[in-house]
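Next up: a single chain in C-alpha cells, the form predicted on its own.
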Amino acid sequence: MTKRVVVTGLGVVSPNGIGVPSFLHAIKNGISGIKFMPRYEELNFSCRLAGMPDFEWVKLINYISEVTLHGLKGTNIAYGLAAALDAWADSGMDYETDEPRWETGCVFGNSIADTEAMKNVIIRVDNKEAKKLGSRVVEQAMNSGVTSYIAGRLGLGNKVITNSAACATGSQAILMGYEYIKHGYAKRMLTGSAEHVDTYVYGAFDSMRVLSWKFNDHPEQASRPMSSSAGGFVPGSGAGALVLEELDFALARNAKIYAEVLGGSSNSGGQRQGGTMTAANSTGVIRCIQQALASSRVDSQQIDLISGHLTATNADSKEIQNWSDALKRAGDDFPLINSLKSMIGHCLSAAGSIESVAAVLQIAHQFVHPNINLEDPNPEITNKIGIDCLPVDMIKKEINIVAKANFGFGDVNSCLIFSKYN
C-alpha cells in the first residue's frame, strides 16, 4: 500500500527574499531580486545582471558551530544549508538529536561545486602548495558536500543522496523524496537544490549567448519570460528546500501540512526527434507531463495553475505548445501559468526547489503571483492559450492542484504535482 505524503515544512535563500515571510511578500508583490554587477562589466561580459541573494554569511553562525563554519568556502553550501535548516526549523523540529534519525534521508541537488572557491585549491597546487590547502577543500570540492553538511547537522540516518539533473535538478531531489515516503523506505525526506553562479560559471553561460544583455540599464526588467522582448536569460542563485513526511507520521505529531505532493514524473527525451543537449524532445516533455498527470490520479481539467520552466528564451512557446498537447487545453481553457524566473532570474539546479517552494506558497495562501515585466506578450503564445492566462497582477483565488515543471540540459525532464491538503 503506497503512502500519502505531504509538505511540512519549507525554507528558501531566494534572489528576492531569504526565508519563507520576506519571499512570499516577494512573490505576491511582484518584487524582482535582479540586480546590476559591477564585478561583470569589469570582466566584460555582455550580460552583466544576476538574481543574488542578499545573503549574509555571518548568519550561518545560527545554523551550524564556529568550528564548521570557520574554513566554509562552498557558496552553495551555505545557500543549502540555510534553506534546508530553515525548512527543517519550520517543520517544527530541532536542530540537535544524539542519535541518528533513521526514519529521515535527503535528497538534495547541486551542479558543481563553488569553482570560485576552488581556484585558491587551483593556484596553490600549481604553485607547488597543496600541503597550504588545509584539510576542509575535499568535502566542500565532492558534488556530495551540501547534503554531507545537511546530513551531518541534523543527524539524518535514512537515504542521504546528491542529485544533478541540471536544471530539473531540484523538482527531480523532490519527486525522489515524494517516491521514497510513497514506497515506505522512510517515513521524512529533507528535499531541495542549491546553486551559485559564480564568475566562471556565469562566463561559461555568457559565451553560449543565451544571456538578456539588452536591459543591463534596467535590471529589473531584464528577465521576461513569455515576452516578444525576451533575449535571454538571466542567471540566479539560491537554494530551496521542502520538508515531506509520510501522512500519518506527520499528523501524530501535529505537523502544519502545507499542501500535498500527489505524484509526478521524471524522464528524457533520449536527446532523440528534435531534443538535444540543450534542446528538450517535445515528445519526452509531454509524456513526463502526463506521466506526472496519470500516477497523481489527477484529469488534466484539474490544474488550476502551471508553474512553468519558462526561461525567457525562444523555448518559451513551445514549452506552452507542449503542455497544450499534454493537458489538452487550450484558449481559455487552459489554466492559468506564471513564470517566477520573471523575478528571480534562472537559478539553474535551484530553480525546481526555489519554484516549488512558491507553488506550495500560492496553495497555502491561495494566490497566483503575476509575471512581471510581461507587457508585450509573444504572439506565438497567444496564439495559443488565452491572454487572461498569462497572470500580470497577484490574484487571489482558489487554487487546489498545481503543475510545477523544469526541463534541463541534457534533455531531462521532471513534473511535479502538489496539491490543496483535504
Second form
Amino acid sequence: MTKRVVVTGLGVVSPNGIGVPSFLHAIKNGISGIKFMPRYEELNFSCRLAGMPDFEWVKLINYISEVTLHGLKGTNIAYGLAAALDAWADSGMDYETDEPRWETGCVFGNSIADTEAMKNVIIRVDNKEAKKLGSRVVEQAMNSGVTSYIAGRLGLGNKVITNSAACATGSQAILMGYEYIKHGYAKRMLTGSAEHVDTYVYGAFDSMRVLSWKFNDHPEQASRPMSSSAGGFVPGSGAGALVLEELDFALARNAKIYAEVLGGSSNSGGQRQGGTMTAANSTGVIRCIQQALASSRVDSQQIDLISGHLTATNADSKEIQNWSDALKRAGDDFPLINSLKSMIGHCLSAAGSIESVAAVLQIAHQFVHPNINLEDPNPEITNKIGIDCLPVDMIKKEINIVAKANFGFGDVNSCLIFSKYN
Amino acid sequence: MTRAEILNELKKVFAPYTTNKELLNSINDDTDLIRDLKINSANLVDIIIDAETKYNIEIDFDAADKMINVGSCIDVISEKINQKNVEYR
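In place of the form predicted on its own, the structure of the form predicted together with the partner chain is requested.
Below is the entire complex, every chain and molecule, led by the chain shown above.
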C-alpha cells in the first residue's frame, strides 16, 4: 500500500514577492518582478534585465545564528535557506530540535554555487593567498551547500540530497521527495530549489542569444511567453520550497493541507529524435507528461490547469504542441495554461519550485493567475489551442488538478500532478 | 603590546564566532575556545586568519596548533609580535 502525499508548508523568495502572502498577492494581480539592471548595461550585455528578489540580507538573522551568518556569501544558499525555513514554519513546526528528525529528509536542488562569491576565492588563490580563504568557502562552493545549510538548521535526519537537472531541477526535487514518502522511506520531505543568476552565469546565457533584448527600456513587458513578440527569456533568481508529508502523519499533528501531490514523472529525451543539449525531444516530453498522469491515475480530461515551462523563446509553441499531443486535447478542449515566467522571468533551477508554489496556491485559493504581456498571442499557438485557454486576467474558478512541468538543458523533463485535497 | 591589550583585541577577533557574548566579556587565560566559548573547531582557522590580519603577523601550523585556550592564543600572538619587532630592529 503506497502512501498519499500532501503539501503542508510553502515558502518562496520570488522576484515579485518574498513570503507566501506577498507572492500570492503578486501572482493574483499580475505584478512583474522584472527590473532594469544598470550593472548589466555597464557589462555590455544584450539583455539588461533580471527577475531579482528584493532580498534583505540582514533578515537572514531571523533564520540562522549570527555566527553562521558571518561568512555566508552564497546568495543561492541564502535564498534556499529563507524559502525552506519559511516553508517549515508555515507547516507549523519549530526550527529547534536536539535529536535529529529521523523521519524528515530534504531534496533541494540548485545549479552552481554563487560564482560572484567564488570570484574572491579565485583572486586569492591566483594571488598565492590561499591561506587566507578561511573555513567557510568549501561548504558554500559545494553543490550540496544549500541542502547542508537547510538540513543542519532543522536537524533533518532522513535522506538529504541535492539534485541538479538544469531548469527541471525544482520539479524534480519535489518529485523525488514525493517518491520517498510514497514508498515509505520518509514521513516528511522538505523539497525545493534555489538559483542565483550571478553576472557570470548571466553573461554565458547572454552570449547564447537566448535572452530578451528588445525590451530593455520596458522591463515589466520583457518576459512575454507565448506571444508573437517573445524574443527570449529574462533570467530570474530566487527559491521555492514545499513541505511534503505522508497524509496520516500530517493529519496526526493537525497540519494544514494545501494540496495533494498525486504523482509525477521525470525522464530524458536522451538527446535523440530532435532532442539536443538545449532542445527537448518531443517524444520524451510527451512520455513524461503521460507517465505523470498514469502514476497519478488521472485522465487527461481531468486537468484543469497547466503550469507550463513556457520561457518566452521559440520553444513555446513546440511545448504547447507537446502538451496537446500528450493530453490528446486541442482547440477549446485544451486546459487553461499559464506561465509564471511572464511575471518573474526564468529562474532556471528555481523555476520548478517557485512555479510549484504558485500551482499549489492556485489550487488552495481556487484561481488561475494571469499570463501578463500576452497582448499578441503567437498564431502558431492559437492555431492549436483556443484563445480562452490563455488567461490574461486572473480567473476565479474551481481548480482541482494542475499539471506542472519543466524542461531543461540536457533534454531532461519533469512533470508533477497536484490536486485539491479531498 | 601588553597581554591585557592583546586580550582586549582578541575579544573582538572571537566575537563573530561565538554566540556566548556574556562569557566573551569575562574570558581569562583558562577559557577554552571550543569547550567554553562553543566555537566550531573549523572556525579556529578563521580566527587565526583574522588574528594574522589584526596583529599583522604570520601564525604557522605549529603555532596554530597551540591556540586552544585564551592564554595560549595570547602566548602565540605576543611571541609573533616580538619576533616581528626583532626582525624590524
